[in-house]
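Take a look at this single chain, the form predicted on its own, given in structure tokens.
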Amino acid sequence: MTSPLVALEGASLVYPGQSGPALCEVDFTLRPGEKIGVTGDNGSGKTSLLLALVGLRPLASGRLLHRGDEVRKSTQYHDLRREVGLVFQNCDDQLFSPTVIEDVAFGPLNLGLSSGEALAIASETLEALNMGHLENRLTHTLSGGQKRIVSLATALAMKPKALLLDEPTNDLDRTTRAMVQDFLHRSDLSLVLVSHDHDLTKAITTRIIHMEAGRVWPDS
């Protein structure tokens, strides 16, 4: 069996001031090519799972692994986040540059690409999502749905091996939602999809897990 791209072993996560853990002894693996759907009520730990998988929240116990090695050093976190991109539920947590093209080019620039190379990748990525016409728009003037697609573009421009998606079809009209579903279905990226859109989850994922009270259960 193919070794996991990213994994959690016995992972628990606790937020300051909360009475119980957000994650409780979670074991989770994402292998190359897998597309995993995550279901559960609000507060069940779905977003915390995604944050833990890219090390944005420190674990109280357990281990985060990237390609079989425990992630501890800053260089290891950098390598992990280079391969595993996260698209936040709140787009404003992801978009901070004045224009759309600058937002999408930011990641490639941080990888050391030249300005011309980064802008070319950003433009190509937006075109692939049918959003090329937004390149020069001021980000703060976009609709909620447009911001969501641009957020997806910022992650895709990094050329990751996997995407973690937190409610990626919120605020999307029917046409744009269908475009996103088709794009994700055809993509060879590994995916972890958190969504209340059950039709989307069933259409693009290879297996589904359920979360309850910070624990992971196979979906019935």
The other form holds:
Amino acid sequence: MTSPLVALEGASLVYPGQSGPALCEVDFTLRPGEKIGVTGDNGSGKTSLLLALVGLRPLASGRLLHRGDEVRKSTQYHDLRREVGLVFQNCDDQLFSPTVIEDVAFGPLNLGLSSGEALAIASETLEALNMGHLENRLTHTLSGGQKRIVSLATALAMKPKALLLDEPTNDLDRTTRAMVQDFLHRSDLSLVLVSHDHDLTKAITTRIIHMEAGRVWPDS
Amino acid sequence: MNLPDGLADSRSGSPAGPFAGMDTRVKLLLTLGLLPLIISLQGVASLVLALVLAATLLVSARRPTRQILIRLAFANGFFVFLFVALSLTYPAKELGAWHFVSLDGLHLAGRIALKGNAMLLVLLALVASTPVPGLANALQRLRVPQKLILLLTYTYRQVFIIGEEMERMRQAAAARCFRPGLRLHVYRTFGYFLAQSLVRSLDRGQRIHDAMLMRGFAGCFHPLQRNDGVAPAEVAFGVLVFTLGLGLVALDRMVLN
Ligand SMILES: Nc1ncnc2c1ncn2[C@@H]1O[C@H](COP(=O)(O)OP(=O)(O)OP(=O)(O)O)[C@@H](O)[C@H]1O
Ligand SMILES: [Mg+2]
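So the form predicted on its own is up there; where is the form predicted together with its partner chain?
Every chain and every other molecule in the complex is listed next, the one we just looked at coming first.
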């Protein structure tokens, strides 16, 4: 079996000031090419799982592994996040630059590419998602659905191996949702897809897990 | 929202007016050149001429009239206050027909108002015709420190998010029949709005930092450079207007002596 891209072992996560844990001794593995759906009620810990998988929230206990090695140092976090992208549940958190193209080019620039290369990747990515016409728009003038697709573009522009998506089809109309579904279905990215949209999860993923009160169960 | 300049332009599609398409560096440098010249003017006549020059710039910039008038009204509200304060308090050699009015005070307030308005008109014509992203790009190419520019651009984005959030809270309250008025309940609600928006901003700061980390941010910003050169005509225009400004200063000094 191929070694996991990213994994959690016995991971628990507690937010400051909260009594109970948001994640409770979770074991989770994402292998290359795998597409995992995550379902669960509101507050069951789905977003927390994604944040833990890229080391954005410190674990109270347990380990985070990237390609088999425990992630501890900041360079290791950097390498992990280069391979595993995250699209946030709230687009206003994801999009922080004043214009669309600057936001999409932000990641490639951080990877050390030149302005020209970064711009080319950003345009290309937006084009692939049928959003080329939004390139020069001011971010705050986008509609909710447009923000959602641009958020996806910002993560894709990093050319990751895996993508963690937190409810990526919220605010999307039927056509755009179908476009996203088709795109994710065809792509060879590993995916962790958090969604309340069961049809989407069924259509795209190879395996579904269910979360309840911070614990992970295989879907029945 | 009326806050960040250049917004009206960017909302209504392609920017209007000859200055909108002009290289932002030329506009910024021209503004930086003109403002000290205006500040240095002393005589009323030259100040009036400066105001006329600035107004000409503004008219040819073809900015949305309503927006401009609102901004001018705001600024001149302050000057009205200045007129009242200085005419009553400034030590005078001469008193007006009404004995409590200081003519010197009025004179001084008049000069300040003329200067202020002329500077404001220049800013409205040259700087406010540039959308903030373009402004940031120009500042970057004028080698202004990265950190300051990023502060400007990210603040620009956040101002809208906070504004939208305030608006959503206001609508949520209005949908539940909240009406402003002079009641304790109303004050408390406004307090909550303010506190909530502060708490949410803090929270959002954390999440935006997360989003930046996710895209490889390691403490150092890499600007996007876009290369479009300055046309000779733009430089010539800048030099011409600046020379007019210098002429005004020379005139001012001659009249004074
Ligand atoms: N920043 C935070 N501070 C404190 N507690 C938090 C924070 N974020 C989440 N929690 C708590 O952690 C638990 C799990 O939250 P999480 O956001 O992971 O749920 P979720 O499954 O993504 O929910 P939803 O479907 O509503 O998005 C919840 O009980 C929530 O109240
Ligand atoms: Mg969530």
